[in-house]
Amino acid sequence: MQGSDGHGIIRLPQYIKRLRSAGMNPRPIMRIVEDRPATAVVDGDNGMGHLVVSHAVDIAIGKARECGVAWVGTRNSNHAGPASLYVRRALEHDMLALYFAVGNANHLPPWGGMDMLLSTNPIAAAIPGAAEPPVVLDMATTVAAYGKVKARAKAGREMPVGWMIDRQGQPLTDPTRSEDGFLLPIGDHKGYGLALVFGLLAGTLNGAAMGRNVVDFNADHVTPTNTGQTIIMVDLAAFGDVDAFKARVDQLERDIRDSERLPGVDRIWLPGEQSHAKRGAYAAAGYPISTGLLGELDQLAADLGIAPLEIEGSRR
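Just the structure of this chain, alone, in the form predicted alone, please.
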């Protein structure tokens, strides 16, 4: 609904395959294995990542309310969808949030290397305003998240030059050949450094998979992934007047949006504004599904013995 088309329903077939292959626990018993007033580590019992991370967020909100700041990590989790889903939860509680995760497949080598030892390890942040939309950043540490490559393949569209290169260092634009190369980090060596640090914070620190231990859930539906995520919650009231902070955020947003633009630029966007607009548009008009994805969902429905998707009362 927010335009993160590399996540959401495009991932449903993979989730179902993993559940049906007993590679993911449909009824996890999640528990806190390390606990202090402002920190915790949650063992997700190989549950669906959306459940595990949502549980970690609930714990972090409670701890931040008591301590001002909270840091909660997960282990034995799974793919949890777009990171912004979880930092946005902070906005309901007059908090701001940061999120790091280890991706569920390695598509990034260390800078200058060939072995894919890192993933697209993302960062997300949500900071509330008052009258203005919240600032919500959600980005991979690669130029494009691998989900976007999958979305391009299903839509039959080529990738732009600069997303991937092949093992000879040449641009790779055919998404169906993604296994022949690897993703490029943002900012060259700087993106590699960020991917490494975020993985250490979300994976290694929590006792979750990192490096060679990361399981490619695109290809392996059986092996537990032991995915790690980290959520950090900050109670705005711990740093001063909440309304005054939000007013300062609003003013900064307006200053940036109204600043002088380069020739040919119609608008300066803040992080999260376009997703906010898409939520409204899709809620009113419906979510567009590519023909390739619709065919895959139809096949999934047939495999599960349920009715295929209908759009506005008719097949498309």
The other form holds:
Number of protein chains: 2
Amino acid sequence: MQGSDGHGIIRLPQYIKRLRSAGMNPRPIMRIVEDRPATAVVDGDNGMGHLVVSHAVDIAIGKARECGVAWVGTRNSNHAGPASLYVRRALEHDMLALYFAVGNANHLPPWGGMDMLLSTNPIAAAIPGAAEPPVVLDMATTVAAYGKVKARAKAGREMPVGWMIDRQGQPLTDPTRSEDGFLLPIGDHKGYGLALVFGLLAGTLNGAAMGRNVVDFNADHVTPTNTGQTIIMVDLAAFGDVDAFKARVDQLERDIRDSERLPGVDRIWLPGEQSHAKRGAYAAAGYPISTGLLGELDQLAADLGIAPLEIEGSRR
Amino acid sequence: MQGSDGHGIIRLPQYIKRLRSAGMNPRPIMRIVEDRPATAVVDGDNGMGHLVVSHAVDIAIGKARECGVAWVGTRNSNHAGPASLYVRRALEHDMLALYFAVGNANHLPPWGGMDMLLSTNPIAAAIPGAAEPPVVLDMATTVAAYGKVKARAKAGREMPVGWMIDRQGQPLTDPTRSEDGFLLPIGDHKGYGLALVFGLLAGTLNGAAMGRNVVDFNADHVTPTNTGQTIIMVDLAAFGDVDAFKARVDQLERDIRDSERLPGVDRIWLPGEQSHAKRGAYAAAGYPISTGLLGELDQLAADLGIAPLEIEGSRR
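Given the form predicted alone, corresponding form predicted together with a further copy of the same chain:
In what comes next, the whole complex appears, and the chain from above leads the way.
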């Protein structure tokens, strides 16, 4: 509903494959295994990541209300969809949030290396304004996410220089050859450092998979992924007047939006502004599903012996 | 002593200029102005940033010991030197730390823009290993720090494409023309998003300068900068066995260091490993100061009516 198309209903077939092959626990008993006033570690019992991280967010909101900030980690979790979903939960509570996660397949070598020991480990943040939309950042630490490479291959389009390199360190622009190369981190060694640090925080600290222990959930539907995520919630009231803070955010957003543009640039966007607009548009007009994806979902429904999606106004 | 040469004694003349022109308070009375179990805001009373952030770190360590995590912000602070100094404080306490700051001069426009509303807002992190050195990240959110541009101009060397663009959006490679252009963020719009978010956390949240309110401390030695910084401390014991965590960090560091290298790459580095080596080397053999800088420091000593540096084994 926010246009994170690589993370929405397109993932349903994969999630169901993993549930049916007992690679994910449909009825997890989630437990807090470490607990301090402002921190916790949630063991997700190999449940769907969406459930585990939602639970972690609930815990973090309560603790942040008490302590000003909360830092809650997960282990034995799974892929949880777009990171921005979870940081956005802060907004209705007059909080701001940060999120780190270990990605579910390693596509990134350390800087200068060829062993794919790292994932596109993302960071997300949500910070509320008053009249202006929230600033919502949700980004991989690689120049391109792997899904974008796959999309180029499907569309038969070359990749720009800077997305991937091959095993000689040369630019790789043919997306059908993506198996012969690696994603590039943003800012070269800097993005490598960010991917490593976010992975240490979301994986290693929580006792979740990191480095060699990461399971490629595209190739393996059975082995538990032991995914780790970290959510940090900050209660804005612990830092002063909440309305004054939001007014400062609004002013900054307006200063940025109204600032002078480079030749040929129509508009300066704030992080999350385009997703915010899509939420509104899709809520009003419905969410577009491609014929291909709809076919997959129909096939999935048939396999499961359930009714296919009924879609209002669809042309099928 | 760790090779952060753009942030060490080279800054002393500038700090003293600001102190002498009453742009910085030599005897600040620092106060906690917001206080919750795991959070605080420190008003630095326009004291040197090194004092203010050190005080914030002390507070954060105490709160993290009680609560598992602490998030402490500063306002009315100043330039505090290299971020890594402060996150490294975590290591002796079996903690890990994150740090965000608003830079003291805006050199970065929003993505697509020309108004320099953002700084190179850095992030730093320190995470301890056991036998292996700590992972210490300390990076600006721009491809190059502004100091590197100045160094190229001094050395008469072109900049590589990707460091800066001019007002037409074209690559700017002549460092003597740096006033005609802007730094580029890492990963294009992604680095813009990071610089904005870290600035919101370190500046806007703390009631410190951000955006249009940032004072260029290179050009203006009088106006209080109202610099903001944020330190986050995490007590490792709140996440399980500390030795087991450090052993996992060691294993990851070794896996990365021993992993396969691209042709022509001699060694894969962990973030902070080179600084760590420099600390050892400089502690043993002394810290190298260029003749030019030594001359500046001698001049400064003469201006202040104090004795110049006595340097063991110097060739002066």
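Numbering follows the first chain given and starts at 1. Predicted model, so just to flag it, every value in this text is computed and none were measured. Just so we're on the same page, rigid core means the largest C-alpha set that superposes within 1.5 Å between forms.
Participant: Answer yes if the CA of Ile29 moves 2 Å or more between these two forms after aligning the rigid core, and no otherwise.
Facilitator: No.
Participant: Answer yes if the CA of Glu179 moves 2 Å or more between these two forms after aligning the rigid core, and no otherwise.
Facilitator: Yes, shifts by 2 Å or more.
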